[in-house]
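First comes one chain, alone, set out as structure tokens in the form predicted on its own.
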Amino acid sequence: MTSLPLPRTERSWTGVMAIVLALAPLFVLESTTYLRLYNQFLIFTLLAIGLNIAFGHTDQLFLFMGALAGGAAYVMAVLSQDVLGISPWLMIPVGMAASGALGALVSWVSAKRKLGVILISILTLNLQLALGEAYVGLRGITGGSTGYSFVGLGLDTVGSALGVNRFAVLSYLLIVFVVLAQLVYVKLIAGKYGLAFEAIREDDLAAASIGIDVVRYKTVAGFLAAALIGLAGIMMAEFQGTVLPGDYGFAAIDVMVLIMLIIGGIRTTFGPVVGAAAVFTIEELLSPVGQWETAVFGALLIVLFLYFRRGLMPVLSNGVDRLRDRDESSPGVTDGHS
């Protein structure tokens, strides 16, 4: 049997991923329900890519992803609608920069104070709780618990012109963002930053002794991770049509994203995508069981954690390697995809 033309580089695999992501919505264009579900999957994929950079590669367990995402959404929406009165498209980089700056500040302080992963998680969890309360308390600006109404990025107009609904347009916008984020991640990890991250994660004292600026590299990782998380938060505001504090809570964002990353495969290139897809698929398949959904979902997670401790991605990667090696004359040829 002829072997599959499997890609050999992670950039090529990202191209395959882009094609698969772009084809998927074509099968559900008429279903608003499935398009909404698909958009949620893409938003959480962005969040998981961000966490993979911070936690996966530099051991900075950000447990304030909801606060970062919500903060970016508020900055983008409030500045564009109430303060400057300009297109929200122009405020997307500003919202990402605000979220990135907060992430960088936390990383800088943590690195300067030599905080370990547990202390960083406690610090960021407290920030999550404090900022969540602030978003509700500043009701004169944020709309409080009832949320801040967001007019949106004008996707309704684009959808009408193309003859599809706004969720289909949002799907392809999100696909572009996910693919770009993935390319940035691949470039980052394959270069000197990836080597420095690995050295810092193994032993930051040893890394510093050979000249690696631990504070600088952790701060860069924190900024990039938080900026991606902020972008996901902004897209969630577009998806919901409002910025609602409850959508950016700890259980709604942080817990789910952490589960997705671990199930998919932490520190793997495509783990965030696979993990988000796995969790949303399981949730959708379990929807008929009604009130037992949460219990069954928890039981399945336990099974996955017990039998796939490194995540699903290494298992899939090994399967692809076996397929390739089966028909190759040169044994032991491997590539870096994971």
Second form
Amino acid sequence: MTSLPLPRTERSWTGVMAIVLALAPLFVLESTTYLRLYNQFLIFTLLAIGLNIAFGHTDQLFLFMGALAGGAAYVMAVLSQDVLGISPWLMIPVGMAASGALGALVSWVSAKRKLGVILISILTLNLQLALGEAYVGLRGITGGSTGYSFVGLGLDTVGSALGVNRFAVLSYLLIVFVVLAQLVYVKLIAGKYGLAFEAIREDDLAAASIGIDVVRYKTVAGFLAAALIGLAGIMMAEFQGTVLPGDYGFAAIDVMVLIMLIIGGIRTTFGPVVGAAAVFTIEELLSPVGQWETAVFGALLIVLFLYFRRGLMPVLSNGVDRLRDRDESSPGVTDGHS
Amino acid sequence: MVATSTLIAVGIDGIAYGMFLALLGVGITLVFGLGEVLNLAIGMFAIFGTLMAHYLSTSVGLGSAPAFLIGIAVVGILGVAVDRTLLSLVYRSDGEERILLGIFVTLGLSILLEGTLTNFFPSRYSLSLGLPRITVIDITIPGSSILVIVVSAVVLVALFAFLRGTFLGKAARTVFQDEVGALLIGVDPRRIRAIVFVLATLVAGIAGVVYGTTATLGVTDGFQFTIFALIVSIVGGIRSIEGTAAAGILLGVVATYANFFIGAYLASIILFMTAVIILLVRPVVEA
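Moving from the form predicted on its own to the form predicted together with its partner chain:
Now the complete complex, all chains and molecules, led by this one.
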């Protein structure tokens, strides 16, 4: 049984998370390799937060995260460089709105048609493949498979002014986005939306009968999730310095994000960040096995899915609870991470 | 203007591709219908069949026919192993949890197989049989396309006959319709599921081997095949084997013609959007 997070404890834990995230890059400021890895981890955390809203809380298994992320990146880059010739910063909300609108449309249609989790996954998978082909095929606009070169948000200049690597600047920008996304998430889930999501997940017919507008709630969830996924896609373009269709594929994004969310703990506030960290750590630790990396990774996934299907987060929060119980014998507040 | 004979030749290639998709789709449908497990590794089983047949015929030096048969048998053995281990663990849970666990475990299996096979088979392979092209009136058809169509048709008919005619098949259909009812009349659903899962992997192995005679395949195609099979199975109705077979052939023909007339990118977009539209307009039987 899931319980709603208590906004105050979750908010203070978000503060702890923000501090940990902000301190981590300080140890690796000189290493471009680690900063790049850290940026990727933060981008995937944003993606996983988006999937947690859509899939975790409203059973909408979005398998077109790559297409949404890529779409937002193309909208942002092409509009700012080719069409309007203005700063890409101004186009970030536009890109997010574009992917958000597509997500909302898909959610609206599937809620109206009462599609279950498997059919939504197949529907979105088809959209993913169609859009993926379009990104490569519309060579005149997107540059095809060689990519659309994107000048960037100007973090190089900020970096050189501060005397640090541009990836360090990107890290802190991403940390701000991740923390904001967490705060939005906590506010959403702890409020009436969280209650409605819970009711719809338990029994959508019963939820509708007590006056919950199922279609509207699912559409809002689809919009928010897709907008966050779009933001992650835009940051990916900044990270790569180009919008490359290969970076936004099903295997590169959707499969990885799904794995992260399940391993971290679905429907938990910190599952996405823990899951993303776990998967990137596993990948780093596996690099000595060389060409066997993928095989070992697959085997590990099977074990994790079979034996840790609720994710790492419940294990971690139980540990925290036990520590706290030892410190103060009063039962006090539970942090509701389950 | 395209000659009619070319149109027919393209159509026959399309049917061959469609039959291949139909076999994979039926493999997914059977297993899902019986045990609510969506086998996301099915494409990898097919590729495994192609690679085994290739290995046995080139490196081991067996003749084509024994190499192909043993290759398919090896796929079946892998199927048994997966059923005994992974699926037994998946079947312990129920309902939606089992559906999701099935998706994730077979996804993990697909990654495991891909990662393992890439080490041994890094490039792309074909199982050329050197079959002659056949010319009827004006129409030239590769012999291998005929082989795919004939073998797939035989396998599909045999599968239908098995489900309709044999006791085991009837028992399987009982489980399909009502698991509790099946238990009450003495059918063991777990045993039926095991048999049908292995059967589905054998069908995938056959599909991989015969399709390998018309195309050059590599490990990375496996995931692609799984996705197409999934689309076919869902478009055809996840509980209907006949529907899945028909959808496979239809989508194969549409894809091949579209590819011929308007090129690969637009053809793929049309194919995927067709699937989206079918999903949305058809009265959906919810899984």
